[in-house]
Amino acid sequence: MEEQKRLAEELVEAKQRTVSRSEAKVKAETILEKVKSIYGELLEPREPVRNPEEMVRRLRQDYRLLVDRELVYLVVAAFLNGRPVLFEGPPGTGKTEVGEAILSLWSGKNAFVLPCSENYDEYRVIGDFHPLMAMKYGFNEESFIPRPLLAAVLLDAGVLVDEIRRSSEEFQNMLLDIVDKRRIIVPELRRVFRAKGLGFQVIFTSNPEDIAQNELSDAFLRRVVRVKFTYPSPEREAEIVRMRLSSTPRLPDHLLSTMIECVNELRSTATHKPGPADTVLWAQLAAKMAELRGSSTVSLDDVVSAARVVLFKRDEDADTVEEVVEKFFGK
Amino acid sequence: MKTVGRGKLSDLLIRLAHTCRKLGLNVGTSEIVEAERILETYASLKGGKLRLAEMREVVKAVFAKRVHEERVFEEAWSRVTSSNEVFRELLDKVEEHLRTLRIGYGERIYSKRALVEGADKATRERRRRAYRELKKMGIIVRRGGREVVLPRRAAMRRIAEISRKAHSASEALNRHWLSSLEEGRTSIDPEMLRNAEIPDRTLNRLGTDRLAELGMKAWRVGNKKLAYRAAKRLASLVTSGTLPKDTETTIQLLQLTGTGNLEIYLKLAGADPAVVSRMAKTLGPEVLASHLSSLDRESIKRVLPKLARLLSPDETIRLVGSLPLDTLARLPRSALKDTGRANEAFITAARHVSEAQNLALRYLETMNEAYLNYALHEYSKAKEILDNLDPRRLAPPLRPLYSHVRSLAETLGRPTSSPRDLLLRLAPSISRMDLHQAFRLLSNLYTSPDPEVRREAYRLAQRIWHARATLLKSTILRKWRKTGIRGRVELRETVYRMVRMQQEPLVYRRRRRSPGIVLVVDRSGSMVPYATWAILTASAFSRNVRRLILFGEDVDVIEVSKGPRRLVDLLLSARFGGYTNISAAMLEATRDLPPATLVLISDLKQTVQAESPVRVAERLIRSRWRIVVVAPPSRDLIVEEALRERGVRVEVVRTPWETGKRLARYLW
C-alpha cells in the first residue's frame, strides 16, 4: 500500500518535470524566433573561415585590410581556447575594423558591434522588458526584448565590444562571466541560454591613451589575450593607403611618402595623433579633389587643402599642424 | 632561426613567470597554463615548431596586459632567453685586459703612470686602452681616494649586470656606457665620442649642462654630427625654459653649431648676466636691447646693468621707454650720461618714483616709520625734478612714460591719513603684479602689526583671487558645455517601481559622477608661481577636488570642501621652500581612497632620501590610479622619462598661467 502511494507520487512528479521541460522548449523557441525575426536580416550567413592563412587572404581581398599573419594566428589560437581578445592601441590603427572583419569571417555571419558608454548595462546588451507589456503581462517572454549580446549567443555570431574602457567595471565583469562560461542567465525569465557552436567569440577594443575613461581591472586583463596595435612603418602605411585608394586619379609616390612623413611628425608632436585611417582619408579626399578638378593626377595643392580639412582636429593643435604642413609641403 | 621543443616549453614558461614576478609583474599560474595552451594551438595551426620571436609575441599577449608591463616582460624575456655567451665573452675580455696591465682582481693601483708604462709605443697604447675599458666597465673604481680593481666576486656581478639583455659583448659595453652617461656616473671621455653612436633616447635623458659638455667635446674631437644633435636638443630644452648652469659652454656650443636664436640667447643672458658682453659682441647690443622687454622682470633686472654700459645714449633712451618702471632702479647712473639733460633728469625722477613705491610697500610690511620717511624723501626728490621739467623737451620714446610717472608721483605724494589709506592707493600696482608676487607681498603685509593693514591686505587678496579665478573660469568654460542630463526620468527603473507599487516611483537619472581629483602640490621654492596658480585653480573648481595636498618635507592635507575662500587664507599663510618628499605626498594623498585620478604639480626633484617617486607611481598605477604630472620646464628629465614609461601622463607647462589652464582640463 505504502509502496503504491510512493510510486504514484513519483509518477506525478515525473510528469510535472516533463511538462515543465517541454514548456521550456516551447519558450526557448519563442525567444529564438524573436531573435531571428529581429536580427536575422543583419547576419547574411555564409561559409565560416577558420583557417588563418585563408583568413589573411580574405581580409586582404574582401575587406581590403592588411593584417599581420602572426596577429591572425594568435587571435584564432585564442578563439580555439575560448579566450576573448583585447585589441589595444592608438586611435585610427584599424582595431575596430580588423576586429569586426575577423569575427565576421570566423563565424560566417556579420558580427555584432557594441559601442560602449558609461551607462551601458545588462539591460542594454542582453535584454530588456517592454515597460507597458511588463505592466500588463508581468516579466515573461511576452514582454522580453532580446538585445545584441543574447542574439549573438543564440545565433552563434561574433561580438565586437568597442572602447571597453568607457564602460563601467560592473559591465566588464558581467561580460567576462558570460564570455568565460559561454552562457547567459536571465533571472527574470528563470532561463539559461547557452552558446551552441564556436561561432560566438568576443573581441574588445580599447585605447589606453584616451583621457576621461576608466582603467581596466587586473581581473579583466588576466582573462583576455591582449594584442597590441601600433602605427605601421612608413612602407606599410603607404601600402595600406594604396590599397584603399582607387587607381584614378593617380597619387604620385613622392607625394604619398611626404604625406606619411608629415603624419609621422604629427604623431610625435600634436596632442591629437592622426592614425593610418586619417592618412587614408587624407589621400582619398585629395584624390576626390583632383577628380572634381578633372585632373588625372593628384597635385600638391590638392594634398595641402585636404590636409587643412583632415588634420585639424583640435584648437590647441592648430599651430603645430600648420607648422608641420608648411615644413613638409612649403605651403 | 632559434626554436624551442615541446618538452622545454613549460620549463621556459615557468622560468619566465618567475623572472616576471621578481621584476614586479605578477603572473598567475592560470596564465602560465593558458599561455601554454594557446602556444600549442598556435603551433598546431602553423604546423610545426615556433620561432622564438613568434613565441615571445604570443606569451607577451597573455602575460603583459598594460603598457608598462610590456617593458617588464621584455626585460624578463631577454634575461631568460639570452644565453650566457655574452657573459663569457666579457669575462675573457676583462681578464685579458688585466693581464695586459699586469694586475689581478682586488689589487690597488698606486700609480696610473706606472701601470700604463711600457717599453714601446704600441704596448703603452695597448695598456692605456685596457685601462680605459676597465674603467668604463666599472671594474676599476675609485675607493677611499685610490683606484682599485674590484675583487673577483664583485667583478663577476658587475659583468653579469652589464651582459644582461645584450646579444653581444660590444652591444653590452656600449649600452653600459650609454646608461652611465645618462645617469651621470662617468665623466665624458672625448675619445669615446669620436665615433660614438648615441641614440636619441639617451640624448633626451641628458640635462642641459651634460648636453653642452657632450656637444663641445664631440665638436672638439671632430664628431660634428653628434655636436649638432646635442646642440639641437639643447636649444629645444632652453626654448622650453630649462636653463643650464654652465651658460658659457652652452652659448659656445650653440654659436659654433649655429643652432641658437635670439630668443634662446636672451633667455640665457637672463639666467647669467656674465655672458651679456660676450653676446653683445656677436649679436650687437642694440639687438639685445630691442628684445629685452620680452624677458621677465627678474631677468631684466639682472641683465640691465651689464647691457646699459654697452649702449649708445639714443639706444639707452629707447630701451628705457620699453621697460617696466620698477626695473629702472637697476640702470647704472653712468649709462645716463650724454642722454641729454632733460632725458637724464626724467629717468632719474622715474627711478626715484619707483624707489618711493617700493619703500612705501616696505613700510606697510614692517610699519617702520623710517621706510615711510625714505619714501617721502625719494618722492620729494622726484617731485623737484618733475616740477622743473618740460615734457616737450623729452625724447619721443620717453613721452608715454611721462604721464604714468607723473600720476604715480601724485598718488604717493598726497598726505596719508593712515597706513590703510596708503595700501588702498597702492592696490592698483599690486593687482598688476604677477600672481605669485602679489600673493607673496600680501602675505608679508598680512603679518603686519597694524590690524587695519592686515584686514585690507586680506580683502585685496580676495579681490585679486576673485578676479583671476573668474578670468580662468571664463577662459576654460567658454570651451565646454554642460550636459543637461539632470531632470530626465529613468524609464525602466520607474516602471519597475510602479509595477511593485512602491512609494515615489519616479526615478531621475543621476548626473555624471564628478571626477573627484586628488591634487598634490609641491611647495618647494622653485615651484612657487606654479603652486600658486594650482591652488587658485583648485579653488575655482573646488567642488571637484576630492583632496588637496600641499607638501614639502612634510605633507599637509587641506580640506577644500569647506569653501574656496579658505584657500585664500592658505595662499596667504603657506610658507614655500624647504626639502621635497614626493613619494610621501603621493602615498598620503591616496590613502584610504578608491582609485581615481591624481594630479601632481611638481618639478619631480625629490630632495630627501626615501622611496623613489617612480616606484610609488608604479604601485599606484597597478592599483588602478591614474596619474598626471604637471611639471615646469626645469623638471628632472630622467624621472620624467621613467614616469612616462610607466604610463604616467606628464604635461610640461611653460608659464604658471598655463598650469591653471591644464589643471582645469582635469578638474572641470
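Treat the numbers as computed from the prediction; the structure is a model and nothing was measured. So that the term is clear: the rigid core is the largest set of C-alpha atoms that superpose within 1.5 Å between two forms. Residue numbers count along the first chain shown, from 1. First, how it differs from the form predicted on its own.
Once the rigid core is overlaid between the two forms, Tyr73 does not reach a Cα shift of 2 Å, moving by less than that. Remark: with the core as the superposition reference, the CA shift of His254 between the two forms stays below 2 Å. When two forms of a protein are overlaid on their rigid core, residues whose CA moves 2 Å or more are considered shifted, and Arg222 is not one of them between the two forms.
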Second form
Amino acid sequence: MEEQKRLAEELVEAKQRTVSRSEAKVKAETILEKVKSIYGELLEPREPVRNPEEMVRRLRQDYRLLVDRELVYLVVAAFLNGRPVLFEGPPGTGKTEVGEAILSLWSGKNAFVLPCSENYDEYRVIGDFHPLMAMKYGFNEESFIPRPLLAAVLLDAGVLVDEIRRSSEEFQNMLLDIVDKRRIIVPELRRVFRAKGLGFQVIFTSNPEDIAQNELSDAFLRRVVRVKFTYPSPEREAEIVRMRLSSTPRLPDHLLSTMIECVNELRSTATHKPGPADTVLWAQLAAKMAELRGSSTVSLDDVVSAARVVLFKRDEDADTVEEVVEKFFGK
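Mind sharing the form predicted on its own? What's above is the form predicted together with the partner chain.
Here we give the lone chain, stripped of any partners or molecules.
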C-alpha cells in the first residue's frame, strides 16, 4: 500500500513538472511573439556580413560611409571576443552612424538605437507592465510590454547605446552585465532570456567633451574596447563630402577646399566645433539651394547662405563664426 502511494505521488509530481515546462514554453513563445509583432518589421533581415573587408566595402557602397579598415577589424575582433565596443570622439565624427551601420551589417538586421538620458532605466530598455492590462491579467506575460534591449536579445540584433555618459552608473553596470552574460533576467516574470546567436552585439558612443554627462567607471572602461574617433584630414573630409553629395549641382573644388579650411579653423576657435557631419550638411544645403535656383553649379552665395544656417549653433559663437566666414569667403 505504501509503495503504491509513493508511486502515485511520483506520478503526480512528474505530471506537474511536465505542465510547468509546457507553461514555461508557452510563456516564452508569448514574449517572443510580442517582440516579433512590435519590432519584427523594422529589422529588415538580410544576410549578415562578418568579413571585415566585405564590411568596409558594404559600408561605402550601401551606407556611403568611409571607414578605416583598422577600425572595422578592431570592432569585428571585439565582437568575436565577446566584448562591447566604445566609440569615443567629438560630435559629428560619425560615431553613431558608423556604429549603427556596422551592427546592422554584422547581425543582418537593422540595429536598435538607444539614445541615453539620465532617466533611462531597465523599464525603458528591457520592458514594463501595461497598467490597464496588469489590472486585468495581473503582472505576467499578458501585460508585459517588451522594450528594445530585450527585443535585440531575442531577435539576435545589434544595439547602439548612444551617449552612454548621459546615463547613470547603475544603468551602465546593468548594460555591461547583460552584455557579459548575454542574458536578461526579468524577476517579475521569473524568466531568463538568453541571446542564442552572434548577432547580439553592443556599441556604445561617447563624447568626452559633453558637459551634460557622467563619468564612466573604471569597471566600465576595463570591460569595453575603446575606439577613438577624430576629425579627418582635409583630403579625407573632402572625399567624405563628395561621397555624400549627388553629382548635380556640382560643388567646385575650390569652394569645397575653402569650406573645409573654414570648419578646421572653427574647430580650434569656436565653442561648438563643427564635425564632418556639419561639413556634409553645409555642402548638401548649398547644393540644394543651387538646384532650387535652377543652377547646375553651387555658387559662393549658396555656400555663404548655407554656412549661416549650419555653423551658427550657439549664441556665444556668433561673432566668431561671422568673422571666420568673412575671412574665408569675403562675405
